[in-house]
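Just the one chain here, laid out as structure tokens, in the form predicted alone.
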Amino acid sequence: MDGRGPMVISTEDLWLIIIAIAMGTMARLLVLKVDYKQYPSYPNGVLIHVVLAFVAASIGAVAIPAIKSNNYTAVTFLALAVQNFRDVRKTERESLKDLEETEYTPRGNAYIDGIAKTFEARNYFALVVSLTTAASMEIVAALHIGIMYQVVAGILAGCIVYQVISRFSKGKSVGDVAAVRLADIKVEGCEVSVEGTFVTNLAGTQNAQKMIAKEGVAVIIEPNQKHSAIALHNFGQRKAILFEATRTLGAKRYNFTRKDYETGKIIILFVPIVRDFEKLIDVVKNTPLLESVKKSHAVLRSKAVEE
């Protein structure tokens, strides 16, 4: 007998529980904060992935003794656990699309679906650093080593997990693929272009040709291969990308995109509350590139053209 009995819970299997638990829920608490700026909103918002995050950790973590109990009907938790993490998902997709009328500007599907898949995805974070760190603290207890050995050795294998994953998942942005600048606004009568890019036609009172010339504000996003042009010139990503800027900076009125079909620059023009450009160019640079948009050019190619 190692000291572990089936009715009571032992020492070591205490710390295991705790110390995974805790590698879990702090691997959902650091993807997290990159989430600040589009959802959950603050506090109450990130108060529930919290709490979905600690619950994800403890499936995690009591899956290790569960199994090492011959308690096999509580491995399908595993079970339960991933089609909750598919409501919570459902839920998202619901909850933001309830909220796109009282926004400056609609999300659009696209980034609300991305939004929605990527906390799933966060919530298995938690899971699989849980059961990743229960499971090395056990290998490492059948060894008969310390129990301070066993909790270093969870927390190092948590550690790397969260690192690999992490880099995994991790998405690109409008920045990694094109150039963001500003640009100057022409307004001609009831028409307004940028750099010689035709926008719109709607100023046709003196009022808003005076808005729009004097605290209009204009980006203008340069894809950095031609192929990236695919991505952004998609109507979703740049629905997405007017509503970082607008969110970011507010919307007193009009708000458009527009491509230019010849050279393929994508083109965002708005009148914001706050005129700031240097955190507009940030906002636009870290809009995440939607994963329902993005193409890899090289499977696109052809045989008969590598040939």
Second form
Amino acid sequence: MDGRGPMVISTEDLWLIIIAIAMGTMARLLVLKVDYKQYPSYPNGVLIHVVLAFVAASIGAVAIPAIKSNNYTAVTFLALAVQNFRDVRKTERESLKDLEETEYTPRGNAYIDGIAKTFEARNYFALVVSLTTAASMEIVAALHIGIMYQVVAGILAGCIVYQVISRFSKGKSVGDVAAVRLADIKVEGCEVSVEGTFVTNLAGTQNAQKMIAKEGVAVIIEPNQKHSAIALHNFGQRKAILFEATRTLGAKRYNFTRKDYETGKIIILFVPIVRDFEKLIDVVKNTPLLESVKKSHAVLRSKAVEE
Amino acid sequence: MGNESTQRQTAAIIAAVTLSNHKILSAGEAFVLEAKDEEEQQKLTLEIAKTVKGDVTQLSNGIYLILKS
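Return the structure block for the form predicted together with the partner chain; the form predicted alone was the one displayed.
Whole complex next, starting from this chain.
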């Protein structure tokens, strides 16, 4: 014994840690594809999140072997991880806020909050998946079943937990609650309207009138149900839709969002750099419904009935 | 009213370009100038709007306002 004897990790534990880390990191990688749409620095942003996921997965993976070796303080690592992920959210929020002034239209605080929260939550994906994988492998090991079965059980448990959490955390998008279609723009003097709804009277110069009439695009978002309009009319939500639309197609000038109080319709109008209508409809439909503006209709209804 | 004021969607009137038949009682902080005809009024409006990167609207009485949000 050179004093390192008890420190040597058993093969089973090594497998457990490796599989758990791999599962946790993979869980984060699988949801990362959604993120780079929202993130400007694709290569570096992805690297940062993969490394963070690896760290998160490692914490989850070593927690079980640590507890097994009577090292109960290992649980405090989880608390440390949570603190670390909160910092991720904070950093993400700050960095996106710094970018606000350079974008075609601002994301808005509600959207930034949503993106930052998502980034934090996705790190928990890695942590929880690796923790579950490790726990299930340990349970199978306790039943004296072979290492191969332990690995299979770990992978299966990881996959199930990943499916459950990703379904739970999957938010809705604008296309789920509303119909999105292109609309005709009408320019009369300095007034611009879309299908009879006033949008702006800031087209005072002939240049502006020509530009909006010739190159402008307008999209109408019609809520499928009346209560969906509550979320869609939210200023933060409209800003998010306008941001996604202008970031995908660019914006030469003039961008407006309007809400029609009578019909509940939302109008997005801007002059894009690239005129690709299909992409425009797609991007508006895929804009996430912000967590901060979402209301549970079921809860509202039950309260109303009680009253 | 909603909370439009907190959403900073308001625009400030930077300048007004009028004609001789317009009577301006008070302009506040806006810069008011009088053009000799409609052609010059449009030209001046465009020049100011380009300079301040502002938006333009025309009132029903013919006055052009240059706004900046």
